[in-house]
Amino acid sequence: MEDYNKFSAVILGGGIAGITAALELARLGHDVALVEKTPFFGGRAAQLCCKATDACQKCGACLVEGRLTALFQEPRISLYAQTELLESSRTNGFFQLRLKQQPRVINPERCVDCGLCQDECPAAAQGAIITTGVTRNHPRYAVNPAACLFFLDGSCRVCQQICPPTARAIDLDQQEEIIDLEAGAVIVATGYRPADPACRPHYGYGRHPQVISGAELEERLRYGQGLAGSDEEIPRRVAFIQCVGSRDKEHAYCSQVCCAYTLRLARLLKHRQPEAEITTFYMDLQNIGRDAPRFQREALREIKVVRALPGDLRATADGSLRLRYLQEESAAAVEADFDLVVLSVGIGPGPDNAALASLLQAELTPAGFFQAASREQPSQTSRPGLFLAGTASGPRDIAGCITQALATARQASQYVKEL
């Protein structure tokens, strides 16, 4: 690699932590490259719903859009969407990164976000056209070469042909690009993967449509979709089951966010449909925000909490779901019927962590997250110049990701100034 695009820092991951770190570095006077593997910026936090009832519940979901607006207006930040790391080396203290960018088929300067490409695509159901509901992104559509018939066998140009003549935003002949970047610092902000709800097979996820994950509930509420096929917006009897993919033999850690989003979602459902009966099954209720006792008192006035995790779930003749659990006081078996069961899934390590750690010569924790230098230095790694932000290094809520990303950016800024 001889010709590099040079930056003070390269940030891997365009979610809330990566965006926050990029904006802070730009504010401090640095040129930054923000690299995102998917076509869209904002990450998982941008998919969460606002949980306000008659007052803000401080879930943090609204913090993303303002940062996205600032991101797209910041001239010091170069955006690389649909881009992933291929190689990493280091010379004289500077990182040299080789990246691959997927073909940028849809021209953002010409696209009008009409959606005709998705409407007419014969392989849309297979994921050939990807879209986002996060309106700050533009364009809100992208072609996925892995599923597009043109890229698979050259048999289709429907999206290019249907694109309005006044736009002509689609060019299927675009090729993937190899991009070489050099930077004094690299920040890993690649986020997390939600725990697989199927890790608790006795809850019937994938077999019963009335069993969904917390992430799916967030999405349905955000985009106004029905719940569990019900004609009602919110089913009458709803159960949340905590610690799915956390605090077990395979995932010994606490995901930190599940109690918070469960209680907020439960209160939101109750606010929208006061006659709904909401029950939360839990092991322990973790602290939620700065005024956790007050929040929990208010939540417990509106919803029922049961300190037990159901051991069995089965469908009944009337189409509801019957949960069986042991009552804490008496240890007696109790059964209760629900119309919707929400599995509160935890935060798992990113699926590419092992491969990325190998490329960057970074260490992983036993759970598979990126290893921080120490508890006192959560933003640093054992490798000078390589920093961490957000959930790449372990579970955090949105506010925690933002706080840590700001600290990471300031430490990275100081580091590159001293190179």
The other form holds:
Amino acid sequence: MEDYNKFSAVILGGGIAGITAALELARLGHDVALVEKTPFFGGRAAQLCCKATDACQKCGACLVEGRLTALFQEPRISLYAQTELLESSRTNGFFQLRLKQQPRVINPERCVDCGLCQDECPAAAQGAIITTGVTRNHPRYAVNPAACLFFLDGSCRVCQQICPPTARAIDLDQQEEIIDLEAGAVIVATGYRPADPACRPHYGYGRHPQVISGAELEERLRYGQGLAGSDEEIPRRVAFIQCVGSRDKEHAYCSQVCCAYTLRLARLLKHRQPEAEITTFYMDLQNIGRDAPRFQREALREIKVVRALPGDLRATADGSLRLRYLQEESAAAVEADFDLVVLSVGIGPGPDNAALASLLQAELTPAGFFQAASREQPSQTSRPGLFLAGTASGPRDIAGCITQALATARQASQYVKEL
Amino acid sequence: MSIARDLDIILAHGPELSASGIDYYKLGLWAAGLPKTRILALNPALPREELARRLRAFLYHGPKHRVLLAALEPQRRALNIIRLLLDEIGINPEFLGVLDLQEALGYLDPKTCSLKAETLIRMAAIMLTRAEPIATQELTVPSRVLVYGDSFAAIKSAVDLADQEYSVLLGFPGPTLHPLVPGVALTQALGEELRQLAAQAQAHPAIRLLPQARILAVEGSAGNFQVRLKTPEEVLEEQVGAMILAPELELRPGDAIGAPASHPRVLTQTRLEEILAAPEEAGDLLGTGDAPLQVAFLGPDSHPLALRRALETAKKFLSRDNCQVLLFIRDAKVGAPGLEADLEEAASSGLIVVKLPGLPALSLENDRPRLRFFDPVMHQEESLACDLLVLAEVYGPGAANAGLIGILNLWPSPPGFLQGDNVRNLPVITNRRGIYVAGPARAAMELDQALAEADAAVSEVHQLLGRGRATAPQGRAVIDRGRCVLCLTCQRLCPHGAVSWDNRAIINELACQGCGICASQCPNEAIQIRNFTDDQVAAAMENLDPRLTPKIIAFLCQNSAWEAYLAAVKMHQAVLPPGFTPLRMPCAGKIDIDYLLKAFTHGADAVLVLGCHPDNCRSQQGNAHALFRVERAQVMLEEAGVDPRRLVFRTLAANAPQDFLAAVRHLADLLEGLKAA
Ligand SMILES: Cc1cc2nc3c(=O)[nH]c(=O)nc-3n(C[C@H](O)[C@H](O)[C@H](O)COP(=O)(O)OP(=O)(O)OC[C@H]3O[C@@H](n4cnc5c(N)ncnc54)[C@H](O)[C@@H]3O)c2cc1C
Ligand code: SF4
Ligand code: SF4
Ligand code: SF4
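Form predicted together with its partner chain, following the form predicted alone:
Below: every chain and molecule of the assembly, starting with the one above.
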């Protein structure tokens, strides 16, 4: 096993959970590898918006920034971006992992993040060159071999030619690499996938441009594109519909974050546009924040809440969206019109969970998340040495991910020391 | 002289600077022409050995010299150079200035790019040549820790610390350790692991148990707390290096029904659990088996834990024949692992869930409790006689918490808990270093999370105390004893409880977090925060380049605004006004009113003060201090005939570069407008 790079722990997934675990292990004196599938670190939390109104609303999204800065400066952490797990085996208690790193076409030493490559790429719309708004990453552009025309059929070299002659950062002839790592512990922190907003077809996601998902709203607000997604008129009547992709037959769990982000986003909208009328349709409001009763009282002063999930959505002649629902007080069906409908998508299992679980011989819950050893031991699996952090094992908010990742790191550290 | 001392500048250039329109050769020549500087142009992509060789040859003065590393994206691209300088050549981190030239690259006109790059380098040089090293000191501190509370989080903290060779005082209010498993019947036997944990705490030689202990007073700060504890036998004076607080949750009556009706068939959840555990004493309360039994649970909707507990008991009735069980709630708080499935399962085995906007009214009729409510499904008034009415309880904070907040000088928090809900405290930090909170000290939560927090708190203690040898900065925040008149403004304002006094004020550098709130408020200018000195700020403001306009001086809190600024200059198409000069502050609270006024006397067209959002300041009130000073300065500016709108205060988050740009744009527009008028 001479040619294995040896680490105390390998962490899969560079979101807030993986980053926190990596930093904590480094602080405890371990060398760790952080493996991220995409070209960029930060995960989903790094793409959420600040929801502060007159004061911080305690959403926790800004907690990622400082940790990302620390991550890129920590000498004990080796970063592997654009890298995925291929094989895993175990001898004498140590994991041997074989990873595949995509060709690193853009040379970080030379790239100036000018973005010309993406501007000129003929297949940019298909995702051949991707970029990130999480600006602590560098380079902030990456070539995606799955969509790049050069990698598909060799027919294009535009980016390499357009890259400024003084930079010449692009080399399409880079090859993918196979990387072998050995580690005492493996931590799965591969996160989640937001629930599919189209899973409730009657809300017309994909058919009406004014029906968007909560994740999209977060992004629009983060990048300052405005609510309408363009410079069009600002929507005045906004509806949020809760529990999309949660608490139904296929998703028999509460996602725990969507009530919170919805009410925070709603208050943010109201703060920015006091004339907006915001309605939230819900089944049950979950506790939000540490002083939940107060938060709820304050939110309900600004936002109308309706305990009902609308039965259907139709476009009206004047272009608004009409929702029909059962009014709780009168038990009568009523209708209301909106300019924008936001579907509060929940937290679904990560797309790679099944494949990863079989590679690592881990078990999944019926819903498709990684199965923890027990409710008292959410960081452990039934396999000693294989640990969990963050939403890979089920819904959690950012604060919950951080706490759990800290505990996971300590337990993994203890485990590795005893190996 | 603006550049106060000798300085070595490394221009880590690669090809990228020219790619973005800066002629690094010219920039290098310009920098070489600065007084007292030497310059090395170095391609960061060279092999490590070669980098090391060239750096050593260049830095023949050894680690005493100040070094400015200027590059594009230095923290990523020139990381090798940074590590060589710090780890192998041994430059003091305070002597290494790392400058990102990104801000200079956005302008269309190459001349402005160059001017801006020069200004950035000059500003960094001015700051750096006035920098002083911050040494670290090793302090001998007691490796004794006070853990207070009898929750499992407290017990686990105590055992983990004791295992790591700390000596632990475990104080708790009751006569015996009596931890609670939240969300579970009080009568339920503990699992094996928890039983073992409790047994370990009782028997561990390094743990001293202090039953019926009350904290009377706490003096001192991190690394050196003197705690006065009262036990039934004596009053103890103990010295501890740190403490972990984890007082157990307390069950209180919920708000379901105004005054709990005293009637044998109206029970609290706890009472019901006791009865179910000893049914032989229950008489006919639990029914005789054949006769139908109507059980209603009222209001377990304060927290998922309350719902979990009610469902556990409800299940016992659902498994009996002839038993109808109803659950009255406003909201089903299912936001916890597995709870939605549990509720669904209970519903499918017969539980009737009645969700109401408010809870039903209770009366007593014919010796039966009766509930009246409006049924939203059947759409009619309902009235229901119950054989058993179960009143939910709320998991609330320990009753002793309220007193502890004052004794420990902690920030006010969500009702009754010991940690403010500022996200910067997550998970276990308080405003005072050395005082950590875990589990039930900060919120009602599931046991697994509380135990995870115990882990995190133990890590923090270990990081702070290092088994008796703590490392602290030396000379970061210093009080000039010659100037201090013992007015104790600093002591009153320090949000971290780091100031004490003998015949002058003293800062405990292990507890100090370097925010500088004391420094900017000290009436005698007796406190300086090293490398954020008044001197440095003044020198920077005296040396603005008159060719770059409009001149906007921005004071940026490093915890939010500085991060947002760094992110903003990397965003596509973000271009700042050429005369924008960012000054990094340790906290908005460090911004002295003098800075604001001086900025204008040095010719600033506008001044921007950016701090964290209210409730998001790491030092809790730094942003409020800043706002207060800005408002005072605005009044003074107006008196002096300067339009007060030229001084702007805004708050933002680290992840909101858009808000940063909006603030700058606002000022730029304002200046345009004022110029036109
Ligand atoms: C619309 C929306 C709004 C939200 N708002 C809030 C909020 O305001 N406050 C809050 O606290 N929480 C919020 N959340 C929840 C928050 O996003 C999550 O708690 C958090 O991001 C989870 O972090 P994570 O590290 O577990 O997962 P992720 O952020 O998903 O990170 C996982 C990382 O692993 C990588 N990865 C995936 N598969 C692999 C693989 N096979 N190999 C290697 N790497 C892999 C991914 O690329 C990703 O970078 C919100 C969620 C949604 C959907
Ligand atoms: S609202 Fe969220 S992102 Fe904004 S400051 Fe508060 S915690 Fe940070
Ligand atoms: S958090 Fe709210 S919206 Fe999300 S699944 Fe739970 S109840 Fe539904
Ligand atoms: S710098 Fe801040 S933490 Fe330190 S003594 Fe002054 S006020 Fe307290």
